[in-house]
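Just the one chain here, laid out as structure tokens, in the form predicted alone.
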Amino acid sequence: MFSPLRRLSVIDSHTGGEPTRVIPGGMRAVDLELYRRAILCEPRGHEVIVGALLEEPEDKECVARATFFNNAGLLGMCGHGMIGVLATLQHLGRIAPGVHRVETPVGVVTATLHDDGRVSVRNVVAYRKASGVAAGKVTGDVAWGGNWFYLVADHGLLLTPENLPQLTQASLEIREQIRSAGYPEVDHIELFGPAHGPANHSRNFVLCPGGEYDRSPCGTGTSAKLACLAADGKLAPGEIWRQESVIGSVFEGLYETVEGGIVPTITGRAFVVAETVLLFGEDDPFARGIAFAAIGDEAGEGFTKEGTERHRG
């Protein structure tokens, strides 16, 4: 039987400014729903952090199985998170530069760790589901890049850090509108505008499912963008697209055509910033995280055996 956590080792990194908290071992994916907010959110973290739990893969040709999660729930894939996973595995001495396969809930992803520390993630198949979809006052595309996105260019907003409150509020409203328009699967909103850097092609603002914005250009969001560009004939296979985030970090993307869509490859770099042991006290009223307590879900139980059993079932 799974016993309540007391200590958990994690390794933190950031990819283009977006944090990833990797759990290199010590728990199972089945237990993530109980612990994910405690691991990611205040007082041990922040709701912007994306977690990645590493487990032994079923496919022995893979170096690990990675399950990604955030404050709102589990994620299908995470591009910036996968780059962080590769950097963390190198930091731990588990991999060297080269090509590595990683299992994810949406399929096996191939990632190349380059000699200079950059990582190229060959993602799952991406495709555009619908184009020219109206949602309130905006029109955009619905696309899959490992997560579901609604991509909008005609929003009329400046994509700058100073405008983050307005961008967040607008994206929350757009998300409700696109779901009401018949696309309830969409949980990411991606707004586009002109790039600020002369070497880049576009700037984006990405609202994630938990209500936080992506500091990186978003790997799955860039994959969805490439699928839309390919569908419109605006980007040729193998041609590089430089996607800029709202804070100015950059991913490079390209794609190859396959049946049913494209296979995108996203390149970026992650930096390991901390090795931490998280501590969980049974008498801590916020042991499960402040965000967890804020929604009134067994906030005061802590990690007692009784609380664990009630949560599981």
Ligand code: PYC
Given for the second form:
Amino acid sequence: MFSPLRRLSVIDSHTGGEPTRVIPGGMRAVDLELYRRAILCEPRGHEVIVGALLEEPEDKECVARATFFNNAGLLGMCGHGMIGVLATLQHLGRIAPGVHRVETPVGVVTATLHDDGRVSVRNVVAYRKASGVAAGKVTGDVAWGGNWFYLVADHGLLLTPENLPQLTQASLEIREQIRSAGYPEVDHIELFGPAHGPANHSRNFVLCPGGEYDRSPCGTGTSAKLACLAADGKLAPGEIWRQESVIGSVFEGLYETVEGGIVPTITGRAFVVAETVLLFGEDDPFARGIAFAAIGDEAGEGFTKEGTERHRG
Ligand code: PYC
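Shown: the form predicted alone; wanted: the form predicted in complex with this ligand:
Expanding to the full complex; the earlier chain stays at the top.
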């Protein structure tokens, strides 16, 4: 059991429909694993939420260090999450429109907060690792965009919200097959189809590591797509690619070429939707989230005094 009552401030936003829960301070990444599911999942949240823990950066040119995490574990980078982090920092009055650097576990990302609230994330280097890789009945590319993706077009499924159960099931099976085919690092599956919006170039469905689908077009997934388009000579540097999600939200992407791959820039907008204080009661059997009900008390280690006391009434 927890002892005593703990409190943690979080700020929720969504980017193209995909939620981000930012912890602006008060916790250490080293302790994240103890609390990851308690912060994100039921009964305080739900499996779709991506968390972003903000800490003091090592690189003092950066505004923060962001560690992204979800119901399955840690993420390398997160495009929609980074857009949510910038919107949240602006909401907190910590940044104004302009160019900001943010440290992530996979490198420093530069993000521009525009006057109209849009954010352009200049991501880490993206590249295609392999093309034309067969996995069961489908063939696709393996690419890095800040996370590992298997990108497939010949799946034969309609990318519509009505089809989400089938898309999820097919993607879970494809993930098993691509891992067995020699790519165990792949944890995101990205299915492509024709765009529904006339201004857009493509629609995607993205299966995230914990089995949920991305409501946004996925910033790292769009980065992986740009790397494949660049490798195939289908998109020129600086040309705009409008990637639509399965629910119809859109990211704009473009890239510049560098040694070993491309540097993608992804633009989207996040909206702050809630300021919340999470409570972890001493006698709450689900203080660690439902999956942790049977785990004993670690006495609230991981929460710093500042973060847990800030909103104490
Ligand atoms: O936007 O990069 C992204 C992302 C990764 C997982 C969910 N969203």
